[in-house]
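Let's start with one chain on its own, the form predicted on its own, as structure tokens.
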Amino acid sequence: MTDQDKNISFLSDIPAPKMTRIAVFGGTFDPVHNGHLSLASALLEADRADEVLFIPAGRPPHKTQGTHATPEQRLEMLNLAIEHHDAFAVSDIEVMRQGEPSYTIDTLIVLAEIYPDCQLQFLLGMDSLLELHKWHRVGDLVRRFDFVVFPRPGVRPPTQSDLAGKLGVRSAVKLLDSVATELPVFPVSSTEVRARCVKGLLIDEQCPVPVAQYIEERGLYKAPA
């Protein structure tokens, strides 16, 4: 064996650099709460991702009502919530789309250009999986990107035949293989937090302290006078 052959053999034994896995966590985050942060931490602990990128929606196409904080306020609360989490980050990519619906496929295409050397994984709640067939360009979305489907309280996974009837067999298999059954269920919800605020109840156990203080100082989610 020549020296050149030895060098080639040596190089072939070196493993390829591991791609950073970014879990893209989209949502209204109205407001962000401890359940969101616990889910993100559980993803890292389960070795499902290396980093979590939170993306608050600007104007969600599926939620035309019920958002009581401005996109800018939701963005500020997220930044406060993740301040001491090194593996968490926040993007304003959808908030900056003023006046336009926030379509997931468009956001992921842009992120893929920004992070070409990373593996993007879109976080999807089990409840959203049941409605995924209604999403914009869902065929391209499922074909082009990876998913992590997390459990939701009281929501059972769809059957493969039911999912295949709406999205096709290949997409159904891919999505069901993406279900992260090892992730715990976190029952707290933004709806619950807003309801507590309306009643004047404390939310220190539901939200990070800086977020609870932000909500209190600005009088967010209070009942109309």
Contents of the next structure:
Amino acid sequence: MTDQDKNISFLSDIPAPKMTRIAVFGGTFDPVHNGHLSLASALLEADRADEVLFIPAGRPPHKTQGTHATPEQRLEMLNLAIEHHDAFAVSDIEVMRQGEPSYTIDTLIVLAEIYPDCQLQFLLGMDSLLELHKWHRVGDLVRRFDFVVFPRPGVRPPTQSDLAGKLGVRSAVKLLDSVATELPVFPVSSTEVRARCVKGLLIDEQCPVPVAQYIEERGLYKAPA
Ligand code: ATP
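I would like to compare: after the form predicted on its own, may I see the structure of the form predicted in complex with ligand ATP?
After this comes the whole thing, all chains and molecules, with the earlier chain placed first.
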């Protein structure tokens, strides 16, 4: 064995550096609440991800009504919510794409270019898994990216044959392997927060304090949807 061969075999014994796993958490976040933050924390505690990147949607393709805060306000509230969490970050990538629909695949392709040395994992609620076949370029999306599917209250996982009927066997297997059954569910929603604001009720149990203050100071969500 030459000296060069020895070096090569020595190098092949060194494990590749572990890639940082970034969980990409998309949503309307109108407003961000403790359910979102608790899920993100549970993900880190379960060692499913190293960092969580929150991405508020600009103009969500599935939710075109009932949004009362502007995209900029939703972004500001997210920044307030994560300010004491070192492993959380917020991206304005979709909010800045003014006027265009925010398709997940487009966002992930851009993020993959921005973070070439990280492993991106898209966070998907079990409710969204049932609707995933309607998403833009879903075949590409599932082929190219990794997922963590988290439980949602009252939503049962689809069977493999149901999912395969909609997305094909390969995607169905990949997605069902990505279900993180160990993650808890947190019974709070942005709809509930907005409804409480309409009624003039406190929201400091549902939202982080700076977010509740922001909403209060600006009188957000006072008018019914
Ligand atoms: P809305 O009530 O307006 O539909 P939401 O509370 O479901 O809003 P979204 O901004 O639509 O919040 O959700 C963003 C992501 O967070 C989605 O993937 C959704 O499944 C997830 N999510 C929402 N609420 C919770 C919760 N309580 N626990 C865990 N995940 C949640």
